[in-house]
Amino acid sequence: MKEKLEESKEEHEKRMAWWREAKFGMFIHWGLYAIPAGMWKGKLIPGIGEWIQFRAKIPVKEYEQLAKHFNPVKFNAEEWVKVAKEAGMKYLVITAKHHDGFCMFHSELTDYNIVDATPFKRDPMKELAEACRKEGIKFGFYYSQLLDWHHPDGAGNDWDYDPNKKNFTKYLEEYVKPQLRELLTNYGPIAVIWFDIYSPTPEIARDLKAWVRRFQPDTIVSGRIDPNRRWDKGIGDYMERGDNEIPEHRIEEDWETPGTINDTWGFKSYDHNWKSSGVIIQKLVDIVSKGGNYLLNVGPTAEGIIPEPSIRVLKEVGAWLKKNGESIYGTEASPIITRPDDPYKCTAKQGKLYVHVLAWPWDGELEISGIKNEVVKAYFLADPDCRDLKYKQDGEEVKGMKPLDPVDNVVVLEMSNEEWP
């Protein structure tokens, strides 16, 4: 059976609106490695936290041994939900299988599963799959197509087993291609499915994306897809930044930054490095005023608890986002041209531009250039009166405004042409 892998533009259209309305999203790196939490046998392994196994050359018959002492109890898939939709997420997306080939769900291909391996015997994707229908987030997974330290011929492990001697397209075919099915038909509506890395041929990409459309045809599929670069859409539904790499200028087609709240993905107990509230505002800002998503990362504990300082900071997000989320929801990348040096971002909507002050000027006077429609009506967008503030035009030039909000004024600037931007 030759899988459908073409559509035409409106059946693409149609599956990425809820994407593209979106825009702020949760990733969710979770596994056996959150119990070394970065150290092996009493010495800190430099590196992202997921990526133990692998920095420290753990053998995997030692690192299996982790499975026997997971036990989550303190996981609870509801207020996980809940965190994501009180920080203004809009969809979820966490590791049904990292690098280290741990499947967190319970899959019939593998006794190294959460469900099988480990005393907590539950399998939290289920968990949280139906607990994010109940909360209306689009629920997704990330898999890792190529990577798998624990698999005799998955890529990536060459202290346990000889690369000369892996047999890659039987791991595929064998292995990863079943477990996609499992979690394409077990879970419910799956969102979207988050590849990592990249996959060795384009043949293989294209035929792994025709796969998931077998079994769900809406799911949208992650640009690290590709085995070219992974910041180009190629292959995939959307283009793949790097990690916490936010681009220069607006891009025209639709992609995301995959992005950490410290420096780490999975848990490290010792990374302490929070970034502020006001900074991922500003990110998510940056991001979408060039018309990208943001989709920011917490790491759950080895108990199954997302770090309180993650939940501080996203509640604070959250809080902004319920008086200025409409300048990011929905939105549009700025039309107009701004520089790295401008003090403010843009995004707009029909008729309308949300010009975010990320520093009000020094002198108290903010210059906005670049307007070429006549503005009718100017007001901070977190003002619930949406009082007029006083202004001037002078051809492109909009000034004369004063400062609200300490870390993001969005100043709403309605325009005479409902047809700009």
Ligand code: H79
Second form
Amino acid sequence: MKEKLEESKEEHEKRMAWWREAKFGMFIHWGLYAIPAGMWKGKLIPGIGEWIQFRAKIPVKEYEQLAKHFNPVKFNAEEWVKVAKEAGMKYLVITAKHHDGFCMFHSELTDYNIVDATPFKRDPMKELAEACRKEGIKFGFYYSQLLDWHHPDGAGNDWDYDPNKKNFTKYLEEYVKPQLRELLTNYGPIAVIWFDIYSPTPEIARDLKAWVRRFQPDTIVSGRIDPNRRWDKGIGDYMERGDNEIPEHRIEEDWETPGTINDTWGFKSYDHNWKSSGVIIQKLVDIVSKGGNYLLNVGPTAEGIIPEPSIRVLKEVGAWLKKNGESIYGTEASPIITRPDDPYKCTAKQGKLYVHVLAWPWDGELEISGIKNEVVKAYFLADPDCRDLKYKQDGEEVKGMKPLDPVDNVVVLEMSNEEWP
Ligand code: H79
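One more: the block was the form predicted alone; return the form predicted in complex with this ligand.
Starting with the chain above, the whole complex follows.
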């Protein structure tokens, strides 16, 4: 392997600074799979929508035909980025190439890309990169480095190609790397390259990471570049949890949970299992209280529309964040250990503990323990007047507070000095 990489802790810390502040990002899964949208030849294909080619074992020659029908005339980059911005999301990661191998960007390496193979002929990644820059949203690419069901040497498709005849090194050196070079040189600053499951060996993972660094040293590389499914950071810049998986406890390292609003990443016409905004807010709080980031997915249609139920949820989350964002952005994980059945979760900044009360106790009085400092004021974050909440402090216990909001009442406890938390 040719690429070598040595870098200091300072370089790493500097690279991660915006990401640690951001907490909440938009994931976008968009590709040819949005056309069948979970149905093939009249049959419902179970599972996540972007896996349809695999699940239905659709031959490349047939699946390729979808490109001729991909014409998302309703796509509007600025509208999408505004949806993310209004939701309070600070970064956006979109599928440049998913496992089906279709390139949603203009590539010189293959004609199997949105500019050369579709009637649409535009490069939506260019438009999104530009819109993100305008709106101050960080922009990143998802890139499937292992699985490619279209490329004869990519992994995963053994219904068209004989696995014994595949040359993965050739795919990597002559296809993946040049494509990464395109993504890292043609679209301005790239905040994240989101590699998915998993590089075949640690050597390949390190080589790919160094390859990314060569073009944009500030680009954050996702944890799934690592072949080990272990949860420690490993080769990427941060730890990526499993899809929709939230750890039980606080984790000291940087980590992220990618999540869906319904049960699919790529659009499926009949997946109506939408989580409510309340559930999404509580997941965001849970993740941030444990020190993580939440990368929440939308799966736009083949016309280029983000499904209306997603938009509604995101608007409601954004409205909550407008009032309560101080308790999310730039916060630290909870200094108090909470158990899954505790009615509250915490985030913190110097001198302030944000107590997210997810379910106000039935008797109507909140009790918080483990407060290792004197509380001098308590109020609801959502209250513009910061009116005093009545409480009693008894050692490490603070009790007697009554609720305001049905979903998450953020109570701010201001400390007498900034030594804790
Ligand atoms: O991009 C999204 C997924 O497509 C991708 N990661 C997120 C962010 C992903 N790649 N692999 N996986 C998820 C694991 C996939 C497992 C399954 Fe299946 C795919 C379960 C059902 C379909 C494997 C193939 C087991 C059954 C069929």
